[in-house]
Amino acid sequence: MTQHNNRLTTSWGAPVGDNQNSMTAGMRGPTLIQDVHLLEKLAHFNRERVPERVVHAKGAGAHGYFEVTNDLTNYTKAAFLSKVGKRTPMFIRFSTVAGENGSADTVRDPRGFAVKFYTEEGNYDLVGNNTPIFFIRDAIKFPDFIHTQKRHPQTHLKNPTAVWDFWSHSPESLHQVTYLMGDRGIPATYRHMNGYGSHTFKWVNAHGEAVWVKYHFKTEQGVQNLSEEIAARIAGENPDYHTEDLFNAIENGEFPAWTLYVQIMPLEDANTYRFDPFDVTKTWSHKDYPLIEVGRMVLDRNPENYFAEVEQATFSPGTLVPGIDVSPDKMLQGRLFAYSDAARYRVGANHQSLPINRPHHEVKNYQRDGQMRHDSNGGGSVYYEPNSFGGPTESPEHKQAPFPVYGMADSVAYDHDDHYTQAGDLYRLMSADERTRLVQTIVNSMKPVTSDEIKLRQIRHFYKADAEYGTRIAQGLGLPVPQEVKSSE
């Protein structure tokens, strides 16, 4: 007999009499529409997959904590950073960027590094990558850039011609391309890579004084990478290699950890620094702005359910707490809208109320209704403001810090266009062996490009960054170094 404490039920809680046979009109008759259990199962099955993320579709996640190891209250009033030794629960999602949900973990691609801190003042999302820079610096170019990373609409195949065509027309991408095509383009595991906030953010202290900051998570496991050959072999043998490695490490008590550092820049330096500090295709020199330790992140608990915790986790760089503001970074400004909007489309208007996304304290606002509202929906409390019934009110002391703006409203580019110095510096920083691998990786990637014009345009960028860099790639592709570049240098 079926034990009543373990009986199968419908989604509305009624006992299921038969879960193996549909209700039909006789043994060979048609299935009856009155078999509501069958209809419910099929309808739910059709909806079991939420739309995958447009980018960062393939990923893995884990729970852990962040512990403050250095007093930085002179720079920020963020409560979770208020004293040494303070621990804050957090969740992280690692991911690849361009591939679909079933793609291999070990492809050459940036890795997403998205951290959600469950602070006492609300959630704080730090949504970065394993690279300190990015391909573009204005969000208006992002849809076009991602189109080049996806499949051709006719052939449904990856299109290297589109990839290099876009990059050759977007010289600001050169720094990130050099980074991606180098040894760090394929991390050995999620545990053996650094993470970065990438963008510039603003910290504000209790006195209203502000500074610009950049975040750096340094892996305590050491940076390790995969060669192109080993990565390709693993992709065929175990496409979920990174996902499996992270889960098994935590399950076996080998808790991965990262030390968080920040670079701090005085506000006034933004007007005089030799690179625009808000341009996400550029870095700040560590000599100019040294790393300052903040704390330590440890991952010590695997998700209980992948879909509920990893797939439904949503992140946005606009999920901020008092003491942390944004900067005029054009790419960041676009992401403030795009990430939350993607979550509303993919998971629903109430995505922030799901357990994995919900703050660890009570939420009080006037938002009501919407798909998948699964709590009390505010009950009978007042649902508008201003009101006379004691509804929640704002906290003026937590307004974002004011900053001056000026200029004509117009579509304008950054006024700094040196796309070559830092890319060249990165190339020259590499060892001879690293340079050889970088050049070969780029040559192999560019060979399928169908247009020599695109190849030559890109070679000009490499040459402007470093003459040896461009010459070696041109030679690898069997193309001449453009004479106009030689004569102009």
Ligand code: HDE
Second form
Amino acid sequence: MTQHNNRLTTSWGAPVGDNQNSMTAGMRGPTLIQDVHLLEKLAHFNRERVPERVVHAKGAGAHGYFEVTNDLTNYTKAAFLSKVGKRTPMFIRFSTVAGENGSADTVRDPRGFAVKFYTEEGNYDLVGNNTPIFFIRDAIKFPDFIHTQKRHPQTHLKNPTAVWDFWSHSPESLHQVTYLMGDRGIPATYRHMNGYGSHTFKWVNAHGEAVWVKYHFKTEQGVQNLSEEIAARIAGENPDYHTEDLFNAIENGEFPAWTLYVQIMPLEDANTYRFDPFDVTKTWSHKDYPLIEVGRMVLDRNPENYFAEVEQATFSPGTLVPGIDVSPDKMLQGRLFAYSDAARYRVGANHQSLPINRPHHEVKNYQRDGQMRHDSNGGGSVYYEPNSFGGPTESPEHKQAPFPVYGMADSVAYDHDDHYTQAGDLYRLMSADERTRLVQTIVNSMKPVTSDEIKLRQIRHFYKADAEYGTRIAQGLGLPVPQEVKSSE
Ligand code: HDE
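Show the other one: the form predicted together with this ligand, since we just had the form predicted on its own.
Full complex below, order starting with the chain above.
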């Protein structure tokens, strides 16, 4: 018998006799059902795809580390932030939002910026975007919003009428729409954009004292963007441009890096700040709350296997560690449900035990069984609590920091209605050239909208943010600025 040390096997480990010719009855067939290797191979192939993420389907990932550069233990007891110089392994997945898994990278769209820190006290996911704000501020609006970003149920085409109809009825979107339609709406690569936690989070220190925080990852590569024209050309020539760029940069040893900063707001300021600091359509003034450096994230290793590490990666804003809690931001609260639910549907009930998702230290709890339980499932160890058999016990010092709540249970809007100041400020911050590009991009995007009523409703919003902004868009669309907005000045 010849020695064979690189043997092809079936999925049950038996040697495969022939992987090129299926077994037939005679030279011409038919094919025999007893070729079980063929049956298994075809059946497994049919199941190669898991459902793609309903949003953020197209993405690219990389491994790296986070290194603390500033002592912020006054503000948080998070173990991975406990010491200057401390390094924590991490994984990041960048993505576009609206397109399908095979869609072009260089579209105008926010980019996902989902970071998983494998800390010694459990995984911490910071599931942000490359924009500091969002289109809506209540989770209940998210499925409708995303419907407008996706395809029309009849034509299966993208539908600008739905997009602008929704936005014009949801003026809280104006700030993010201005951001998205501006130069930063198409990053040059994943390496040349910032990342933001967007929501307000809570940090708690070892004494149980809390502050509110917002996260900012600033790219060390510099912010660079693509023009409409170049982006459109690349989308045709190389739809995977950003995916390729990230992989090649890391392969060539050009490790991209970001510096992480936080803004810190004392807890009580939230009651008196000039707007609701939990409203994700607003940024906090950097004058009021300056950026404080935390550390540096470096990406230095490509995934070995895209499916295992990028497609099966699951993130949730609820994946938190001691020292980091959530805020009452209604979007964040909704996301605390949505992500793990999506992960269980897409990857399975035991998604957290896959190599890319599991913590780097032992997980001990009383959860058992479920589809695709592929570890030892706790063996024979005690499987309920309380117990008399030395099972794992809780750490009372890591209970969530208590906080007061008050008020009537009700479905209510945020209690302030200024959708316009920050959107206008962003417009006024832009250079003359960028404003011209912004107006052109919006006009091009709104032209196909089939209803003048929608266009006029949206023009009113632009005008309220800045009279020049609204007037130029109206002109570009060949429509008047509605009289009543002008006279309400
Ligand atoms: Fe997401 N979002 N989202 N989102 N999101 C998902 O999670 C959702 C929001 C973001 O690389 C989904 O596993 C709701 C804000 C990123 O795997 C889903 C709401 C921000 C990623 C989901 C939001 C994000 C997602 C799709 C409103 C930036 C990709 C499948 C309350 C701060 C993560 C999945 C990755 C993915 C829901 C709003 C960022 C459906 C309900 C705001 C980076 O669960």
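Numbering follows the first chain given and starts at 1. Quick caveat: nothing in here was measured; it's all calculated off a predicted structure. Throughout, rigid core stands for the largest set of C-alpha atoms superposing within 1.5 Å between the two forms.
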Using the rigid core as the reference frame, would you say residue 475 shifts its C-alpha by 2 Å or more between the two forms?
no
